[in-house]
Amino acid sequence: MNLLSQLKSNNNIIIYGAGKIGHLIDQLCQENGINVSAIWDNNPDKVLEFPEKERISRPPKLSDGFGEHNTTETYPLFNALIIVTMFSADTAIKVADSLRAHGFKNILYERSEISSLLIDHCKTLSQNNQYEFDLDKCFICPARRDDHIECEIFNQQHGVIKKETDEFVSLPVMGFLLTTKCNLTCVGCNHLRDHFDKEDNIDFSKDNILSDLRKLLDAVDFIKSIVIVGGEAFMHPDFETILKKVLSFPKIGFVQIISNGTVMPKGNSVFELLSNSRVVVEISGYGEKPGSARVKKRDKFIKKLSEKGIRFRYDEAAQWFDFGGFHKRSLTTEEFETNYKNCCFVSNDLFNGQLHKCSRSAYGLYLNKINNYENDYVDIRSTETNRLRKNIKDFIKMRPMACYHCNGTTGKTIPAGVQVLKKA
């Protein structure tokens, strides 16, 4: 019995987490006639994904015996299947452990299990000739970022059939880093902008980075999504040419462009490319006060995207993870593994001819903040083509030493978007 069948056989479902994945699970339940008894979220006032906010409530306080109920067992939904949908694996585990400690037994929280559930749903729709490809849903689906599972439905939609005679080599996501330049210098930037000096800034040659991408594509079977980013990607002088070429390459699912929304691309031809059905523009918001210069620029950009019918998402964040300094941590083997497994930022970044696990590894090496661990990355430019496929297969499985120089996503948080006084 697959996971979807298990859900259908359960009369009570509780969704814990009303974010993007929680919304997908709720839609899945509605489409399959599965009863959702409750939707819990620790911060219901900040929920953006659910149109029916009245359905969302805070979880009962476990420590209080569920209010008027003397024990957990007397709680009416005690036997419900609780689906924990937090994307952070570490947070999901902590929530699941807390629920178990208070007697709940039916808990689904593993990333790959959530991915499998969503894939089962799409397979069922496909078998019944009811499946319609929806990039908006695929974009937020955790299955497309899961390197332990392949969604055959998604792959087939992009003309990719898994080979039976050869091990399938696929990257769930790949960051395509064009430039180190950005018009903002945020403290705690994932791309280390607050550590850049003026002389560190560079726009990488379009010929070099496109050659790197072409060579990498020749060595793999599929890249589910390419994330074009900087710095600020729209600041690259050849952005339009690069995007047009990327969209012409085979073996790429869709293209995501991450922007802070304050740099307006010039020319209608750029917006025509952005309106491609395979493109999603994601705008990062940092909770600025209404009326600020950044907000005005961002609102103008969003209005332009809306007018042109371009698919975009606005992702507000009041806090970021604090990845900490670059000193080497004294981590046990178990802590090191946990650091990597629970990280939300493994993005397989192609940067200056090298394929790194994350931007901290790529930029940290570039700025000499992290040691040159040669096994942490694949040197695309210098590797012979006939060896590249094997090196990428090994890369997918390995754990980078750069994780010893990072707090990961289990540490404290910092306010998002705070600017350093000195601009690089």
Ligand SMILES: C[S@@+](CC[C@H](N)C(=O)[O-])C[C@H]1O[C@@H](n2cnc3c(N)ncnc32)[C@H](O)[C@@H]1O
Contents of the next structure:
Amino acid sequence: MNLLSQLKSNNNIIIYGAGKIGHLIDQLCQENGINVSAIWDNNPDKVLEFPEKERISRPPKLSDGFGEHNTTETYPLFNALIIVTMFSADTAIKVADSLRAHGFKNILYERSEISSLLIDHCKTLSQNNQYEFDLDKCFICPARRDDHIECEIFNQQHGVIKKETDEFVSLPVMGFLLTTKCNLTCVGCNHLRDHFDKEDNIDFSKDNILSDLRKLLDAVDFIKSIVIVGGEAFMHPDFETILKKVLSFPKIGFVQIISNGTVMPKGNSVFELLSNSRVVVEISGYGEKPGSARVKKRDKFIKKLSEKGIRFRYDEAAQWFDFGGFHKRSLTTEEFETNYKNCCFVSNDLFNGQLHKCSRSAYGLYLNKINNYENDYVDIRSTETNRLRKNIKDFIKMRPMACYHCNGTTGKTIPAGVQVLKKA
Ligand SMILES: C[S@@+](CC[C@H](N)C(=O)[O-])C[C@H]1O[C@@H](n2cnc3c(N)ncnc32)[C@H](O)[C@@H]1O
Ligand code: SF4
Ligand code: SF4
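Switch from the form predicted on its own to the form predicted together with the ligand and give that structure.
Every component of the complex follows; first up is the chain already shown.
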């Protein structure tokens, strides 16, 4: 029985976490006539993703004598299947452990299982000719970011068919870094902007980076999404040419551009490119005061995107991860593994001809903050074409030493987007 059939037979579901993934699971249940008995969230007042806020409640206080002594007679939800939908694997594990310690037995919390469930649903819709591709849904779906499973439906939509027996090499996501330049200098930026001296700045040559990308694409079967980023990607003088070329390459799903929203691209033709149905512009918001110069610029950009019918998302963040200094931590093998496994910043970044696991690894090496661990990246530019596929396959499986020089994403946080004060 696949997971979707299990859900149908249980028909008593609790969704824990009313974020984007929680919302997808709720829609899945509705479309399959599955009863959702409760939607729990630790901060129901802060929930943005659910249209019907009245359905969301705080989970019961597990410490208040709740648990072992409860029975399904006193608490009917006790038998429910709880689907824990927090994106952070670490948080999901902690929540599942706590539920288990209080006697709940049916818990689904592993990201790959949740992805499989969503894939099963789309497969069923497709078999019944009811599936309609919706990039906004796929954008937030954890299945397309899963290293371990392939969503055939998503792949087929992009003309990529994987045969059962074939070896398949794909990247769920790949960052394409165009420039180190940025108009802002945020404290704790994961592209290390607050560690740059002026002379370190560079716009990478379009010919070089496009030929790196072409070579990489020749070696793999699919890149589900490419994230064009900087620094601030819109500052690259050849941004338009680069985007046009990226959109013309085969084996790429969709193209995301992440921007702070304060650099307005010049000319109309670039907006025409941005309105391509495979493009999503993501604007990062840093909680600045309404009316501030930054917010005014961002609002102007957002207005233009809306007028042109361009698909965009605005992501407000109050807190960022504190990745910490660059010294080598004395981590046990287990701690190192956990650091990497729980990290939500693995983005396979193509930076100046090198494919790194994350931007910290790429920028850390570029600025000589992290040692040159040669096995941490694939040198796409200098590797012979016939060895590249194997090297990328190995790269997908490996854990970078750079993680010894990082706090990862489960520790301290810092306020998002605070600017470095310029010296007088
Ligand atoms: C490094 S920025 C580059 C793109 C663009 N300049 C921007 O700010 O959107 C890419 C994304 O990383 C996020 N980011 C930067 N530093 C971060 C940190 N320490 N923790 C979490 N997110 C961070 C930003 O909010 C942004 O959404
Ligand atoms: S997070 Fe801030 S400093 Fe870093 S690239 Fe984006 S806008 Fe620039
Ligand atoms: S160095 Fe490791 S833990 Fe730190 S951001 Fe990169 S992948 Fe994550």
